[in-house]
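Only one chain is given next, in structure tokens, and it is the form predicted on its own.
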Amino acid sequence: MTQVIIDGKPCAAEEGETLLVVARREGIDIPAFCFEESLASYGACRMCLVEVVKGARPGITTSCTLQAADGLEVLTETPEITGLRKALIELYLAQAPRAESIKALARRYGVEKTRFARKVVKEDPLQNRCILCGLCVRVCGEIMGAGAINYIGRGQFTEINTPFYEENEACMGCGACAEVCPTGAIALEDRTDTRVMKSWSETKVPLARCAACGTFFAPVPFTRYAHEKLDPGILDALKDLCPACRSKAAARKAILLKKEGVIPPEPELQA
């Protein structure tokens, strides 16, 4: 452990965390929008700058990049930091306005207007809500491994889609990336049997059917895909169902065995 100072608050952490973690543990609000703990940090958005004033390179740097170090003194609301953090709503408003998320930090730090044109995109499947922090990308790739969606085009053009803006059989409907998108954007939406994953060129993934009661309740290449990650393998007598009817059996199960002495039969873990 070691510590560090925050706004002149002394906090404790470890060594080698990063700054913005430390904060937020503290309770000390810094905005951050391209910032996932499961994810490497790779300070895109620029929103959680703070300034350094002792025990590391003096200056101007995001906290979601800096790592705690003893004796590190940083301060997270400066009148500089304040005003790039200004600047940088204002493109972000011109970018995705119709983010919820961005117009409540622009609330916070009284922008009331973007200098810089706005991108209103009728049949835009993001919603006119991206501000392309990649965090959907790498999501889908780094931790699902899926690899679905990337960034499409360059400059003022780049977007965030299918390969040829065409449905993709790698999706498995996890519904991470919407899990993660900062600004609401990604829609997705069950139809009965079928999850359809609409910002993503409508691709379409088919839902896994409840043995017991009928109901669909997960996408069938996530399950599998889940399935295969624990370690000990799920009971194939619950494979099959549901949350809700997993949670009856295994209530059923402790209640035979609490007023019974029996334990109901079951396969063996899968390998």
Given for the second form:
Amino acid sequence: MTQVIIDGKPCAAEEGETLLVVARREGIDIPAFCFEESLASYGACRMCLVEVVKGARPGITTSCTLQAADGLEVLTETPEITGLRKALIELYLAQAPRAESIKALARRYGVEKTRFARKVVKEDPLQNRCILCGLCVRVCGEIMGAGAINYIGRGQFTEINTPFYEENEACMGCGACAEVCPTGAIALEDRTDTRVMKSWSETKVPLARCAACGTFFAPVPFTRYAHEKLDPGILDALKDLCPACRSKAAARKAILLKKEGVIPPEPELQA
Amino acid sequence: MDTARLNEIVERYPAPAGKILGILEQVQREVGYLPKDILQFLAKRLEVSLSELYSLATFYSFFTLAPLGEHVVTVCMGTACHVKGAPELVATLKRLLGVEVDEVTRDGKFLLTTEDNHFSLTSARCFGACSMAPVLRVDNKIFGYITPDRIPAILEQFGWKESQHRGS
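Return the structure block for the form predicted in complex with the partner chain; the form predicted on its own was the one displayed.
Full assembly next; the chain just shown is listed first.
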């Protein structure tokens, strides 16, 4: 354990933990768009800037890439940092004019408008909300192992989509991309038996149907992927059930087992 | 390009990291562009996602996803050339080569190829020959101080025929 000082307050931290994580745990709300704890720090969005007043490298740096170390002292809101964040917010308002989370942050920092040209693309698959933080690309590739989407092009024309802007069978329809997106840019829709990834070139993924109640509950390739990952796995009989029916079935079985007093229920439930 | 040749190119690189660009470069040189089926083959062969290869192919201006003509005419659109009239050169070239004016992609880049595949027209940022602005390049040959009226003579060196290429 080490101790860092954030805004004058001593905070306990694990060695190697990033300052952003420590600060958030202490209830200090440092804004950040490209940060996700399950992924390596990226330092792309620049919103989490803090000022190191005491430490190995004093100056302004991103707190998501700053490792906690003994004697480190930082300030999270100084006039200089606020100024930088306001400028960043103006840039984001121009890049993603329809992003509600950016607008909310703009209100918090009192930014009323942007000096820069607002980029509005007609029929943008990402609804004029994408700030290119890269979280969707990284979660799809590094965590899900699908790599269905990536950056396309470069510079101010960079976009994120599927290769050749075509439906991509690498997509499992898991929706992790939409889950991590900090601006709600990614649209997907369940149409009865099919999940349509509207932002990803309308990629269509079939939905699995519950064998008991008949509702469509999860994308087929994603359930397959999840079952492969489970160790120990689950009973084959439970695989085709939706979460609600699955817990019902599991509960019923547990009750039966208890009544008959055979063996403790939990291990039996697992294949 | 057949599978045997592709495998040959892939096997030339022992280290898995950093080999992708080399492989794509070789394909671009030999085929003249990066065909979709080759990218799909390479994604499987190299165990990377197709989206990653597509991302690289669209990032580097050296790669093209559409076939290039026999001769590539590149107009410098750097600041100096732009000021010295590069847009007029582009307009003239489009007319002389009979390629559609609207075929410009969203990012402002264009790669226009004549119907007989003889010429491709594209632009680039600064050749580093600003003192001779405006500049254009045909294949590897650089031409400086270009005015629209000098273009036909230059194109003729590369097999341009007014009757064959000129658009309406």
